[in-house]
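Quick heads-up: it's one chain on its own, the form predicted on its own, in structure tokens.
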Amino acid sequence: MTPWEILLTTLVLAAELALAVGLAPLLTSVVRRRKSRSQRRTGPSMIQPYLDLAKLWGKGTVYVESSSAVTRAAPLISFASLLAAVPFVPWFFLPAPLGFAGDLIVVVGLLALSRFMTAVAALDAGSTFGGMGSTRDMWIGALFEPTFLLVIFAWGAPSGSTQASTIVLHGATLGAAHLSPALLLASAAFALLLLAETGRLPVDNPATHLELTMVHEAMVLEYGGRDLALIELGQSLRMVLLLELFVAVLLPWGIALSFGLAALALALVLLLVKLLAASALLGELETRVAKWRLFRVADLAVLSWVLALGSISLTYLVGVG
């Protein structure tokens, strides 16, 4: 790469990181507003998540005496893991800035590391609720991570790669033929996976504080101040990262392939439209389903696994390419 290309790639990397962090609270707000409108309620302001994060950031942190350095380091490590996954996914430009350094399996590992750190910190605090929530969260992760890997293989089979940039570029060059039955099956499996990974209904209810049903909220009860702000921002970042991966693979058209200003501007606008539409759809879905009993989540995991396996089988039965 020439020095000019290195500079432009660095600028794209910085822009994508800033875009992901900046959009994370906004998309959370879109989901909440959509749910409120569907339930005939006014709902919170669109900037309420930003105000909540700013309020938490201005507060101090208090730790229980039984906690160790794990509790103090976990929020930062968890957030950094999610932030590190952003450059492996193409947002509005191809190739992804760090696509050469790893593929989507690296993204799965970084998401798992973030989940692991939050769960370990919940156990470290010695809280009964923390132990309950972390056990549930790790169980849910163990159920859905195999599906994540199967979906990656299903998405990557036609292009012969598990790198996000290669998958998206291959889909963009196929046109309408990209929307094959195998892709739709894999994307449906990923949609179910997304609900579990982001702690949305019917797997978890992010708005509840009922002791017997909460999962993510149970793990963060001991946190406050800047640590809680990092955790909440990280949870929103996880959602926007998975939504972006979903729309990039399913609807790859419009992403910029050159450093032209017009192409970048169009790609950015289309990205915002896709993410806002996906967030609104997620909020609408949450008004149509109820929280499932914990052990019924395994049924959802099996369904997502079967859809992903069916996608791979269909791809190789019809022919890869």
The other form holds:
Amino acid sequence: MTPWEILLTTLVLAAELALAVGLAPLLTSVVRRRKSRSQRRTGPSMIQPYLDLAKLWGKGTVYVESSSAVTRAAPLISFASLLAAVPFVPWFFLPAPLGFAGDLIVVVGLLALSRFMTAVAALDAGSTFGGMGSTRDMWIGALFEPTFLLVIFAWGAPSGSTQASTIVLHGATLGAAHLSPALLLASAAFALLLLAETGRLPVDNPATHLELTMVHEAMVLEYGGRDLALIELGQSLRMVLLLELFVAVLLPWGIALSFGLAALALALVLLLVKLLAASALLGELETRVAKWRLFRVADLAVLSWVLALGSISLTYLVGVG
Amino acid sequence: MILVDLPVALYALSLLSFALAALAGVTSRSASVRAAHPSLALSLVGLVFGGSLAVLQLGAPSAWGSELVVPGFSAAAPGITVLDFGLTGLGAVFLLLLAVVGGVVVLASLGYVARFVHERRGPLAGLIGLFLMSMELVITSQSVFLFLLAWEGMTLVSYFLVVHEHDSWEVRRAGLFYLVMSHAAAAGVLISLVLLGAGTGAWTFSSIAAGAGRLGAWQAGAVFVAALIGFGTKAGVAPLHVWLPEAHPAAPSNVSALMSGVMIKMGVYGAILVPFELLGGTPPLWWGFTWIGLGALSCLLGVLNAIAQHDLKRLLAFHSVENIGIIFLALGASLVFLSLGAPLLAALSLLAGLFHTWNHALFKALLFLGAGAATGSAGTRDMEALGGLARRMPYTALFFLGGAMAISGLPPLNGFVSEWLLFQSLFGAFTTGSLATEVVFTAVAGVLALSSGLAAYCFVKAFGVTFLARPRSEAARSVVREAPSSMTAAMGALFGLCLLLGVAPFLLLGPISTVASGLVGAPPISYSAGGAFGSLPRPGSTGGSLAIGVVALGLAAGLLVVWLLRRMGSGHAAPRGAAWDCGIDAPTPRMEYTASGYAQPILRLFGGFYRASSHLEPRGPGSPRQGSLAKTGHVEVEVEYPLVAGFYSPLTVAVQSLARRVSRLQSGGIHAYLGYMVLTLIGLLVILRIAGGGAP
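Switch over from the form predicted on its own to the form predicted together with the partner chain, please.
To see the whole picture, the full complex is given below, headed by that same chain.
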């Protein structure tokens, strides 16, 4: 690589990190807005998540008396691992800046690390809520981990790679043939995973504060101030990451393959359109379903396994392209 | 003038040190720490010599798989070569593992043995020396008889280590259970090796490997199955694992660390030795699929049982079953790839298996030492009575958390890298063109992902309930001091190794992959683009790549930035307050989530597997249950082990009744015994006449 290319790649990396973190609250806001509109409510302002984060950032923190260093470290590690996952997902430029260093399995690992730290910290305060949220969240995470792996296998089989960049590039060059039944099945499985991983309805209700139903909210009940801001932003970031992965693989067209100004601008616009549309869709979906009983979520998980396995069988039966 | 070359000298010195360690430990009458330390120090010296030998072998440029680089030396008895020592590349991988993990555990024992000072018990330190020696002998035996002797020695010494605290009935029972299972295993090993020897007419491993082509398919299959039963039992593969959750908790924690970290890996060594090194050639497909099936069973059975435990050491023991399952999945995949004529993928799977063997040894020894420090100080292994140890034992807690993250397969620790390798090799199945393999391997990847997700679940529970929140009992409150410094240092060293192999796996993957490629006859795996650990070659595709060092760097950079941002402008220390109590009352430790409560969602989801039943007994002043309201009560959740109840118990009963019938032969009268002798003699002569044919 020439120094010029290294500089550009670094710039892309910085831009993508800024984009992901900057967009995260906006997309959360879009989901909420869509949800309130379809429920005939005005809903909060579009910049409300940013205001909430600013408010939390200015506040102090109180830690539970009996808590240990785990409580203080967990929000940092949890957020940093999500941040570290950003460069492994294609945003508006291919190949992803750190694409050589890791594939989608790394993304699975980093998301799992983030979840693990939050769940451990939830037990530190010693309140019942923390334990309740922690066990439920790990339960859901464990059930959907096979889905993630199987979807990666299904997505990767046509191009023979588990690298996000290769998968997206392969899809983009295929044209309309890219939207095969196998891809759609795998993407449907991924959509279910997305609901579970980001704690949306029907798996978890992000708007609830009712003790018996909450999962993620119960885990982070004892947090405040900057820690809570990091956790909230992290939750949004997790959603953006998975949404972007979803749209990048399903609709790979338009991503920039060179450092041309026009290509980059087009890619950025298309990225925004895809992400906003996907978030709006998510909000729409949330109005249509009610929260499921916790143990029914297992059905959802098994359904996603079946979809992913079906996709892979289809790929193999048809033959790998 | 006698010239002794370096490897032989290292080997002899290593064995000598172990022998002296055993002697020093066994002969000292006073059970004081001062008597134990010289013995442990001598063991350490022996391990250093053994480790150097392994490094010499792995570092040698021509160290290719089964080739003997370190010259074997044999003591020839008239007619037949009985004793043949040597170190293969495969052996060196395990010998180095023994030296590293064994060394650290011996270091930890320096402080740990202080616990047993005032008790008149067996010579723990001396037995540890013998135990290490027997394992080194297993690895370096290159002939059938020596191997069997070393194997038996290892079993016997480990039995005495398990029953160290023999004044408790449970410990004696666990020990007996272990001894019986181990001997069933030894029978499998014996049958397997003797069949090999009889079939090839050779009794040293190198000549068996040379002549294994002469074995028929049925003979080779019998050898494989006997080896699977023998070595699989030692390794703890389901359904042969039942001794493991009994013996590991019964033993002192440093012994559990050695057993789970190193000894069960001898089973893995044997399991690789027989099909890859001794039988060689192209294995039939069913071998690999059998291993994969048992591996998948072990993964799920191990982790699901682990979640149901609230005895910390039993929980860890069940996780050994899970991880051995992962190793067998990798080895099975390797055999399947070998059958399908894909040696590169076979090498990759074998590499994943060997690397996971190392990783499991490191983090499981770490976890057992951590569990020993925690449960030893509190005097109970019941997690429901622990809690709040993190603030009293910060280092133990930190290192245990590190081990928990490593075993859960989280980056940037070593467990993640070996699981990544295994996923990659399973993903490679689509290049083989065999539909059955593709579908099975995909399903296996799902099983692996599920078991790693469940492992994370289990270790959030194990760490959280043991170390976090507030102490749940007087016993946990009584812990005031950190573990002895030798133990924290040992745990720190193991954690450091887990992190090192997570961030820079190529340090170990390089030498191991040479061995793995050599064993399956593949060209060496190259690490190309991506610096530390780049694209792995795969025919017709680009595969996946992982430069885990870059990932770790990104993680560290992110952590630093976020940490600085959080610190910025918030000068004073955060105040502390009470946890949210719903406005009722100050929360007490009894309101904390229990280990059983934490496990409940999994127990419920997999209810059919556990056959869990719970009994609720309302207690209190004459209170029959009023609806669902009971003032005080006692809940008990029971988990059945269908395998033990359905298979092992009936088997035991059958063996006992058979033994009773056979014992009628023992009349005690001399004339009866004389009669038996005559009958036996006649029987033997008849057999000889029929079988021997033209005997002179």
